[in-house]
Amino acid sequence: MSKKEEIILPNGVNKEDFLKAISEIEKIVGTKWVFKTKEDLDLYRDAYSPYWDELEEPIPSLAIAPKKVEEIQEIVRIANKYTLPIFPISTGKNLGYGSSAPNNRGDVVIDLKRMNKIIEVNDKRNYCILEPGVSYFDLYEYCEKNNLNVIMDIPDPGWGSPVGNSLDHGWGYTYGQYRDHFGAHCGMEVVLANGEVMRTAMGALPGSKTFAENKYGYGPYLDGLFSQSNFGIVTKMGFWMMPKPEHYTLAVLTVPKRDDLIPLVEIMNYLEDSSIIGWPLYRSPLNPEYGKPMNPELKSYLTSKNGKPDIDKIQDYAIRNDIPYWQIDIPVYGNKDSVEANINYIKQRFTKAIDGAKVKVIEDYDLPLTKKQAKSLKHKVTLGIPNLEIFWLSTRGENFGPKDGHVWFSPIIPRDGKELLKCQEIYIDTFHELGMESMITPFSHPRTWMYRAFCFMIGFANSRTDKEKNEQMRKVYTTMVKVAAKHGWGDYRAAPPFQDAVSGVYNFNNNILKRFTQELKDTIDPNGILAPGRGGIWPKRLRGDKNA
């Protein structure tokens, strides 16, 4: 909010019609739970903004935290009243992603956070029933505080909202079947646009008693329709839980050389969809340790080749130092003579493939742990601890300062060697045109918690008080949303500015997916009060030229 301006109004909403809404609201939910204050509607903007302090800004006009599915519905039947745009967040922690902001300025936020029922955990069946306020620090306490034999598999940090996560296609760090929120999620009931509430698949069966556990019950699958959309609001959502296993080693496999990336990859492709191993992680040891400066020597390699890398003078860099070019933290679960038999043949499909991987034992636990080992775990997500440890992205290094926060610019790739180091080539060629320093290098490695994809994502950082530079940000992030649509890549998440943009070139046969989500949104949502452009859906009256 700018310091001239007294009150934001929601698009479309008169002051008069605003305030008859507030008045309206405050007597579902009472006073205490309408937050209207700048100070309070200060909570709500997007800490990372790209629009930060800029009339773009997506800052809420009204704020208000329902308790009950029943205010949820008279809030909506209000919202319908008044042509009110509405926005859900869970706990609004998708700092990268937008975070608590809605999608545009003057949208009114319903924070779901006082929602926040761990409905039933099951630890013989493995499964949850939360709603949206529910943490996943929360859920993990309530599994600990009661002894019970399961985990939940958790993104980075922990602090955000199973549902929300999985809404909004988060990933997490065990095996691929749960690394999938979305995927591992089973039964939702939604409020919808209308006020009335629906149960998807078995929870549409009063009684059912497989709620949880079977995703279909009869008829249309629907649920995918209320995942990074806006045509209801979900408020409560069903999820497989994994059996809490009897052992765990971590495994660290180094390879020499650039190109050993393709052969590893193909085992590694089949030693986790065999489920063998867990998650696994890419890292090149070339590069620093966060924080720390670049060796002057490899950095120079990054630009001698016409202003280009010279891969054989990094690999050349590389052998010299006795540097690994790759190295991946491979987690094998199960019970103990059965994790040491995997971690055996997971040494032996790599050292017979590959000359000079090297595979070696760096954590060998029983479960449960001890708080000491709980601690020193090197992946503590990998056991489905939540931590906030990731927030050393953000924090000082030797040669700068800390950041003011990043948007993720996030497109999937096939899983395939050959895929990814010509992906760096694109990038680095992009950047070399767009006249700035690459933020890829040929040992920039892809983010492996998509389950049978890679994400080879980047970082933008940016400013609170440097406009120009979050211009310039905002501008590269679009150039690279066409670069990756050009060679067949997408984003699978983006932040609100972002949204049209990315849900633009998922444009097969004429835009046929954004016609018919659309004609859904109009069917569904005649007064286009939920979430106007998440997604990059947009009711019929706020469409405009937004049709591209």
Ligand SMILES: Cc1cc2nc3c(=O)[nH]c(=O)nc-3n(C[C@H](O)[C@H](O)[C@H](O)COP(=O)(O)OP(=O)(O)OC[C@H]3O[C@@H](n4cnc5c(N)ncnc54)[C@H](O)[C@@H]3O)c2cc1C
Given for the second form:
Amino acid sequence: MSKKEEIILPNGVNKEDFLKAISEIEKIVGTKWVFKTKEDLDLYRDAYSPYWDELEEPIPSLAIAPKKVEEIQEIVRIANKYTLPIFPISTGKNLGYGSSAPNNRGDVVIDLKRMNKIIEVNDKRNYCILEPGVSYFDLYEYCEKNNLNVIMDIPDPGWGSPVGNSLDHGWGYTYGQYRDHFGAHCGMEVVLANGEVMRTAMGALPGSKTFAENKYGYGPYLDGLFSQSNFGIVTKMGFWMMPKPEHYTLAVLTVPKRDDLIPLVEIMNYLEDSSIIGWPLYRSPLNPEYGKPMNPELKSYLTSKNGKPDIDKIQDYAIRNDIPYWQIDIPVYGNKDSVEANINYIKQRFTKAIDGAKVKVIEDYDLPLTKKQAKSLKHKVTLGIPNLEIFWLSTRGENFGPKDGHVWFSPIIPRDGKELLKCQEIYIDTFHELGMESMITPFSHPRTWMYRAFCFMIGFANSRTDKEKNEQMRKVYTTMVKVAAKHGWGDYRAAPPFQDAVSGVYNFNNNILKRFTQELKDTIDPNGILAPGRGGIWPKRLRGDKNA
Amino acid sequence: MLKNMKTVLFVSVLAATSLLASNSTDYTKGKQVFDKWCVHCHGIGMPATNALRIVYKETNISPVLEQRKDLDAEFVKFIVRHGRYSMPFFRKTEINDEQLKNLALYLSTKNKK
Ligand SMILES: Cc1cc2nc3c(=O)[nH]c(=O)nc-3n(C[C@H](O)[C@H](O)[C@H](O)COP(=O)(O)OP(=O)(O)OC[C@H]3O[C@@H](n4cnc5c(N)ncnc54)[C@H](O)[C@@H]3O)c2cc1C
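What's the form predicted in complex with this ligand like, now that we've got the form predicted on its own?
Now the full complex is given, and it begins with the chain already shown.
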């Protein structure tokens, strides 16, 4: 809130109506769960906002924390009465993509953290049904306490929720079909913009026994409408869970050359799509350990060819120093015999096809893991053990200060080695043209959690003290969106300030996708109260010339 | 007179005991908050601890919050509600004021006992 602003108002609502709406809402949820002081509302700011402390920063005018579906229905009715824009969050930990803040300054946050019932976990038919406020930590604790033989596929930070994460198309770290969190959901309950409650798929059949097991029921599949969008407030979701494997092995593959990536990816795709392996983590050992400086000789080659990288010299450096160019960690699940057989097969496939390829087993465990094994596991997320260890990537290193956070630029590119190398080149050229040190090198790796595609991500640092730095970052980000789109790469997810730009490049046939969703918006939510602008979908009253 | 003194003494012992008891349950609740929300980054070997190890390299201050002797309750509350660097601030639906008070009590008194 700027010093001059006495109180932030919701877009298009006058103070008198706003105060009336607040008092009606307080009667529904109780004053304790309606947050309206600056001190409380500041807790709903986006800690990683690219607009921190600027007028455009999306700070809510009000936050409401209902406990029951009926309360949400009432809130929605009041919102319609006063044209109050409301923005639902589940656990509100969407750091890098908006955190717990709304899309626009003044939108009212509906914080569903208190709706935290684990409705059911079934470890015979392998699913769960959850309310939005249930975090990955909560679910894991519940399963372990009750000795249930299932694991949930989780993202890196364990404090988010299956509901919130999947609704923003989040990803995890086991087998592909579970890693796609929205894809692994099954069944939804949603409060619509008119306050009615809808259940999708099997849930639409009263007394159905397969809410979280069959995704379609009968009729059109509507669930997709409620992700990265603004057509409803999701109040329950079912998810498919993975049975705990009996045995787990982590193998490490190394290859000596940059171009080895091309056959490597092809074999890895085969192994993944045949469910022989879980999530392959690609890295390059040429990158220094976090916090340590890069070897100065190697660093000099990043700019030694007219300001751009000298790939031959980098390759030569890797060979001379016996540093593998790529390293892939490969988790394998199953029973002891099947895992051993698969490991041998994996070894055979890579060593036959790539000169100098090596496969080494570094972890090999029967499940359940002992406490000590679980604690020392290299990639806890590959066995669904929630944690926050990933936050190393923004902390202070020996060589540099801490970051305030980051805003993810996350384009989807083909799962193809050649295309990745091309993508590196295009990004490096773009940084060069912008006159900046490139955040991408010829050994930057793809992110591989996205099933059947790569994501080639950049985490742009944001600042809570340096507005100029944020402005520069916003400029680079929007440039990158355009450059990527020119090459057929589009973001899978974006923080609120970039959602218009990102959705804007999905413009086949004169923006038909956007025009179609807007038509739906105008029909389903005629007052435009639900999360205006979320996913680039604006209601008529606020659309203006945004995407004429 | 003596009887009155005895009563006063008895009552105040009772009050002190219950104060201690309530402090000790608050303290235990504070530890629970720490274990739910803080330990994942501030436990031994975790990212915030590793970063603080660099900050306090030349001092005798421990990078592990639960081993700190100098933590002030108000400082703990401030950091939880304002964040620090990539640590975000926490909403009241996550850690409410009562829980925050207990957490601050736990961290500020743990090593002063
Ligand atoms: C260091 C770091 C690592 C990360 N790693 C990963 C990762 O491995 N995988 C990954 O997927 N993400 C990752 N993220 C991004 C993010 O932190 C997680 O995706 C997180 O789970 C999202 O927050 P949440 O689950 O609390 O969702 P929320 O913040 O609750 O929700 C996200 C969005 O979905 C919508 N929404 C939420 N609930 C509802 C509802 N009930 N009805 C309608 N709409 C709703 C809202 O628009 C909301 O803003 C990472 C972030 C950081 C900072």
